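Below you'll find only one chain, the form predicted on its own, shown as C-alpha cells.
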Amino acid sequence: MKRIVTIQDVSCVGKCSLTVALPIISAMGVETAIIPTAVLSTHTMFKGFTFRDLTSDIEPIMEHWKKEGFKFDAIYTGYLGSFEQIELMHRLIREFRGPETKVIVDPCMADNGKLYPGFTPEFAKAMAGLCAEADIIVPNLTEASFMLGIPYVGSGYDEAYIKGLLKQLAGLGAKQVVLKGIEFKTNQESLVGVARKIGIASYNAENGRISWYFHRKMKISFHGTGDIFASVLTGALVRGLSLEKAYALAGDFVVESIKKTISHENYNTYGVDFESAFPMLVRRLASEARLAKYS
C-alpha cells in the first residue's frame, strides 16, 4: 500500500487540515501517517477556540520515524503556524525525501486578498522558500501573490496574466504548479441562468506545458474546501493518476461535496458534508484504474 505522511494541524471542530486530509487520502486507499502541528477545540471560523502548539513534538516524532525506516510515497504540507515550524518542513523534506517521494505543499496562508490573522509578509516569503522544495504546489491567486510579492489582482485578469503568475510561481523552484480560484470575466455573466465557471491552471516547469480546468462556480463557500481539494490531488497523484487528471477529480470532488453540504434542510456552515461524496470519489478513482489498465 502506498503511503503519504501530511503535516498540518488539527481542529477538534469544523472540517479542515487533518481532519478532511486524514479521512479523504485513506478513502482514496492511501495508508496516511500525520504529524500534528497543534490542537484547536474548534477551527478558526469559531471565537474562544482553544490552541495547543505541537511544535515541541515535531522533531522527536522524526527522530523515531528515522530509526524505524519509514519511507513515504508523498509528503504534504498544509496549515504551518510559525517560521519554525517552516523550517523543519525543510528538514522533513531533506531526511524522507526518497527517489520517488512526491513533495506537495498548499501555502494555507491566505485567501481573499488578506493574509490570515498572526501572518505577516516575511512569512510569505519563508513559505515561499518552502516552496523551492516542492514538486508541486497548490497556491490560490491570494497566496500566489503575498509569495511573489506583488499586488493581488482579484478579478478583472485575462489569461495572459494568469500564464505570467504561473511561471512566476515556478520561479520560485517548483517543478510544476497548480494555481486555484481563477474566474474570467464573461459577457455571459449577465445572462440569466448561465452558471459562473470558476477553475483551475497549472503549469509544467520542465516542458513549458499550461493546462485548464474549469468547472461550476457554487453560490456559497465553505471552510475548508482548499484543504479538500489539496488532499484529494495528493491522493490521485500517489494513485497514479496524471497532475490533470488529479486536479480535476478534486475540483469536482469539492463542488459534489458541496452539493451534498446545501442539500441539507440545517446544514452546518463550518465545513461540508464530503462524507457523503466519497461514493463520487472511490467510483471516479475506479474508472481512471481501468482506463489506466487498457490504455
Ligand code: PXL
The other form holds:
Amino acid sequence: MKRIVTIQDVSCVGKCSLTVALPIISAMGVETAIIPTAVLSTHTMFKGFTFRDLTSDIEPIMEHWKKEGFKFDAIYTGYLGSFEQIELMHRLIREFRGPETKVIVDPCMADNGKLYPGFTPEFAKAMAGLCAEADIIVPNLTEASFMLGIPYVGSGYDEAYIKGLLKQLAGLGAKQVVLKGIEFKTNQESLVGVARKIGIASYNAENGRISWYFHRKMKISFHGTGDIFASVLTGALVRGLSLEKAYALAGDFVVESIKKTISHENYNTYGVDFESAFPMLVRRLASEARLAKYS
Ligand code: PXL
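Provide the structure of the form predicted together with the named molecule, given the form predicted on its own shown above.
What follows is the whole complex; the chain from before opens it.
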C-alpha cells in the first residue's frame, strides 16, 4: 500500500486540515501518516478557539522516523502555524524525499483577499520559500497574491492575467502549479439562469502546458474545502492519476460535498458533509486508477 505523510493542524471541530485529510486519503486506499502542527479547539473562524503549538514535537518525530527508515510516496503540507514550522518542513522534505516522492505544498493561509488570523505578509513570503521545494503547489488566488507580493485582484481579470500569475508562481520554484478559485466574467453572466462557473488553472513548468478545469459555482462557500481539494489531489496522484485527472476529481468531490451539505435543511455552516460524498469518490477513483494503470 502506498504511504503519504501530511503535516497540518488538528482543528478538533471544524472539518478542515487533519480531520478531513486523514479520512479522505485513507478512503482513497492510501496509508496516511500525520504530523499534527497544533491542536485547536476549532478552526480559526470560530471565536475563542484554543491553540496548542506542537512545534517542539516535530523534530523528535522526524528523528524517530529516520531511525525507523520510513519512506513516503508523497509529502503533503497544509496549515503551518509558525516560521519555525516552515523551516522544519524544508528539513522534513530534504530528509524524507525519495526519487519517486511527490511533494505537495498547500500554502493554506488566506482566502477572499485576506490572511487568516495570525498570519502576516512576511509569513506568506516564507511560505513562498517552501513552495520552491514542491513538485506541486495548490494556492488560491489570495494566497498566490500574498506569496508574490502583488495586489489581490478578486474579479474582472482575464485569461492573460491568470496565465501571468501561473508563470510567476512557477517562478517560485515548483514544477507544477494548480491555481484555484478562478472565475471569468462573461457576457452570459447577465443572462438569467446561466450557471456561473469556477475552476482551476494549472501550469506545468517542465513542458509549458497550461490547462483549465471549470465546474459549477455553488451558491455558498464553506471552510475546509481547500483542504478537501488538496487531500483528494494528493490521494489521486499517489494512486497513479495524472495531474489533470487528479484536480478534476478533487474539484468534483468538493462540489459533490457541498451539494450533500446543502441538501439538508439545517446544514452545518462551518464545514461540508464530505462524508456523504465518499461513494462518488471511491467509485470514480476505482475506475480512473484502473484506467491509469493501463494507459
Ligand atoms: O481550512 C484551512 C484551515 C486550516 N486550519 C485552521 C484554519 C483554517 C482556515 O481558517 O483556521 C486552523
